[in-house]
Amino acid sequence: MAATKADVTHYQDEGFVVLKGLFTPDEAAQMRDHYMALRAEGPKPGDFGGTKDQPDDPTHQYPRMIQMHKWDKLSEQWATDPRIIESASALMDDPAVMIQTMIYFKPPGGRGQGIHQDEQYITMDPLVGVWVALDKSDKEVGQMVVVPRSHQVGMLKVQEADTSVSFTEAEAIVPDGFEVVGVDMEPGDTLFFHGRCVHGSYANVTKDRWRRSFICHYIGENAKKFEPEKGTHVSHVKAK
């Protein structure tokens, strides 16, 4: 069930598209259970629980994993699933090459992530992010938010994020006239977003719900690396 022509048009116009039910609820549950078991094993390479200035953030106890495909066969299998690869290739109009995997746990009370463009981290174009919901994702759990059509305005400046609500230290400065909108998703729904589409999330304000997600990044086979202009890369913000 790859992206349709209508999905490609929506992605080109808005900078993102949700493919409902790309993975089944059972597949989402398998991913969720698998990563909870891996997390229970202890530290993994590249774990990141967020900035240290908020020691009570439960994300420190459930840090993000990264590049799991390099040491976990199931992660590699999911990240190279034809449903994702074919869709990402169609959206970029270039064969997709997987370059990154992540798992975010976002337990109850966990901080969100300051809104940003992925190309403010990964300086390759074209780039597409893929976000698979493993739990029901709505406003209360700190759903993904996007800024429609923000991919059309080029690379944006960055500034310090409010780390009382963001587990990362940088965020994009969104121009006037753009709106931040939430994306409701069910387990297995998959959000694809352009490398320059502004997105992020807010805190999980529930006491008993998680917002786990499997995340991958893909570049086009013909992608080019670029040098970010001053003030447009997250490294240009002083770490806390």
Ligand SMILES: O=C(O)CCC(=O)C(=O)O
Second form
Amino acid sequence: MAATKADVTHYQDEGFVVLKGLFTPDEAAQMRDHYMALRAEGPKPGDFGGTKDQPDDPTHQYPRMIQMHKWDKLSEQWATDPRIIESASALMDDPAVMIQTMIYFKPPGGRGQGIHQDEQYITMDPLVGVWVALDKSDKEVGQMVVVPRSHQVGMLKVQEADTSVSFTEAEAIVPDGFEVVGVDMEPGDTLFFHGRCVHGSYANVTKDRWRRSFICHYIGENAKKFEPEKGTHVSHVKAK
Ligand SMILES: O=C(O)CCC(=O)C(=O)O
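Structure of the form predicted in complex with this ligand, please, following the form predicted alone?
And the full complex, kicking off with our chain again.
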């Protein structure tokens, strides 16, 4: 069930699209169980628990894993699933090449990630982010938020994020007139967002619900690397 023509139009106009039920709830549960088991094995290369100024953030106990496809067969299989590859290729209008995998656990009380454009991290275009919900994802658990049509305004400046709610230290400065919108998702629903669509999340304010997500990034086969203008890359914000 790859992206339809209507999905492509929505993505082009708004900068994101949700493909409901791209993965089944059973597949989402399998991913969840798999990554909890991997996490329980202990530290993995590239673990990121967020800025150190909030030592009580449970994300430090459940750090985000990265590039699992390099050492875990199932991650590679899920990240190259034809449902994602065909959809990402149609949305970018360029054959999709997988470049990054991540699993963000966001346990109860876990911080979110300051809003940003992915091209403020990965300076390649076209780029698409793919976010598979592994749990029910709503406002309370710190669902994904997006800024519709922000992909049309070019690269935005960055500033220091509020690290009491963001586990990363930089965020995009969103121009006036744009709105931050939450995206409700069920396990298996998959959000595709343009490399310049501002997105991120707030904290999980529940005491007992997790918000796990499998996140991958793809570039177009014909993507070009670009030099970020001063003040538009997350590395241009001082690390805490
Ligand atoms: O999962 C989140 O809360 C944010 C993820 C994100 O912004 C990203 O992977 O680029």
